[in-house]
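Single chain ahead, by itself, as structure tokens, in the form predicted alone.
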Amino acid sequence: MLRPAYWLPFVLLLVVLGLGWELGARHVPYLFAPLGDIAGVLTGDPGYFVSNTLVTLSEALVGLGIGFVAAFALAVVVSEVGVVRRAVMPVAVVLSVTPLVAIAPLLVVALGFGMAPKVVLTALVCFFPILINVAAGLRAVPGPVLQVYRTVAASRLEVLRHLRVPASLPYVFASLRIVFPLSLIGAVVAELSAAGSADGLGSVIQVASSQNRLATVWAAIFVLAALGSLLFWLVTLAERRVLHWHES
């Protein structure tokens, strides 16, 4: 059983936050909404926030898998050709940095108002963080190790396989950490600039903020909040289990 000492400060916080959210709601209730009206839109029609989260959730992780798998792969080629590497990473860092979800408008346009521009959207805004962690993963092999590889005359497909991947592992998962709730935001993103697009919770809270029914809008990011700490949390647990043996 966990201690009061790891758990209580995070209640005391918790509820310093409600208290300091119900003063906002009270005072500036243009902007915030009692959480009893927010719990209440929850409970009164848990079924519609349910199914428009599985949309924005099959979203993200479509996209994060495609980003990922394209990731990796070029990552391979980077850290195995140097002229490819030269070429590619100094575009791949400032891509990396380029609000590409400005874009997210161009895709709607290009590929309508289905599921594949918010696809699209999610897999570029995972692509590049991935690609950089896991192309320095790959290169990060102590010199001693890899000399030794060389010197059994190992090839370039055993030395990947049983060097470089397992060393780029702690890269991988920290590249997981922080696209995996990315993967949320570009899906949400997308499903704003799609006005047509009537399933997601990026769809709900268009709808509830036209409406002005801030408590629904106030639910919808609460809901998604919930689920990015969640993959966060997953992803965290799978990192502890597969990298047992690594000193992180």
Second form
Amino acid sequence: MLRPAYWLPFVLLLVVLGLGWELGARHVPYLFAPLGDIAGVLTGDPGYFVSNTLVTLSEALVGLGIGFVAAFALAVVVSEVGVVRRAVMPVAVVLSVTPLVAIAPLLVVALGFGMAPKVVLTALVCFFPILINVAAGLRAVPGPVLQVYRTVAASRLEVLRHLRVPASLPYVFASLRIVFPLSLIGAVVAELSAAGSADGLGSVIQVASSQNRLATVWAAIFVLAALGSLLFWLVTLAERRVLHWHES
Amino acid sequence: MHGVRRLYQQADLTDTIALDGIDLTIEPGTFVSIIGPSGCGKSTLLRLISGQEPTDAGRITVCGLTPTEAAEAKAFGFVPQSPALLPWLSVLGNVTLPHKVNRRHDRGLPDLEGMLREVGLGESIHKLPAELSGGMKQRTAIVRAFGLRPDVLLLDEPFGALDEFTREALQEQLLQLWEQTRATVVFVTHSIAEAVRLSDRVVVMAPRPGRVTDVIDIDLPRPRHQEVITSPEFHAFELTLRERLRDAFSGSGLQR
Ligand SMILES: Nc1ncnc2c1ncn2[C@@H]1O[C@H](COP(=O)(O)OP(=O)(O)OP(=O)(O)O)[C@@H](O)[C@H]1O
Ligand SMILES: [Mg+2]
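One more: the block was the form predicted alone; return the form predicted together with its partner chain.
In what comes next, the whole complex appears, and the chain from above leads the way.
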């Protein structure tokens, strides 16, 4: 068991935040809903939240999957071909700091109200952080190591497979820790932009806030927070498994 | 090597002459050390021999092949200054991996575990590099190179980062492995005593441009046990080498 010195500060903060929240709910009722109401909404119709969570989660994960495969493939090309690297990387850096979620409304117009714009937006926001990290990781093999393997005439494919890809794994996980939460943002923003026409927690928030059902809005946000934390935790867990050789 | 020359273009587009007019013959099966001031092109020479970089003039032949062909035939083992182990592979994994690349020309797996035991890594075969001391890592790197059964072993200051005792123990083990395989060894070092202790021949180099200024035959008997190392002959070789090196250094404009 952990000593109180570890969990007590956190629990205390939680209590303070809870009290502050209740105070806020009393004085700014158009922004906060009482915690009791939020819990009531969640327990009142858990199936509603579960099904909408699954919709958002699947949009996020499918988008992330597509973004990951595409970004990894391009990262390999970028790390192997200098010309491509010098062309692509400056653009990638600019786009990775651009809030790409802003194009959500355009994607909805172009791709309709189905799953497509959500998946595309999620893939897009995940793409550049993965590309930049993995491209750096694939080039993180120290010079002397490369020289040892070039001295035995290892082919580029062998260098890629035996040296570059394993060396990139810490970078892959660093990018996943950024991109898993980001994928939820992508999916939710796309849902918010799709004006209440489909399922998903973003749509729940959109509809409920237009009808002034604050407790539902907050319930959906709390579910998203929990979901994001869960994904982050899963990445960290997988990282510990795979990267037991890595110091950090 | 005949008239070997290597240029590097600098940022201001002028050329540095890293090596010029290198004429050197290394007899198969001998242990040759290269010693010289920093920047005289020792590492560059190893890269040229192993075909990592082309020469700008002159010719290098390794066992009748060009350096690139020799590398393709897995004629080389290379031990860099840093151990350059892969942190995700065990000691055994690290010494095995070179056999899994360029398989067509591999010379077969020797008893790698036996070799590791021989250099005192028997207990550490399944450990990760992060769990090893500096000396153990360098031993792993040496076994990785010898395990390839190369014709030519290239070592670039492999013991530079080690303390005196570890260094001597590793010199001993290097000689043992060499006696067994009788590969040709090209050994870059900064230590005069190390060069005299290990080598059949010592090549002295000077910088600007990188060139060979002396080749000294060390005809001391082998194995070179303590009595040889403390003998007046050994000391005389050290003094000669020190003198030749001083000339090389004075030409380099460096303070020691
Ligand atoms: N890739 C490179 N690009 C440009 N210049 C280089 C390169 N490699 C080496 N040089 C230059 O060539 C010369 C010889 O370098 P080299 O590394 O071979 O010296 P060295 O004898 O190994 O030195 P040290 O004992 O410090 O390792 C130096 O002047 C160095 O600046
Ligand atoms: Mg060097």
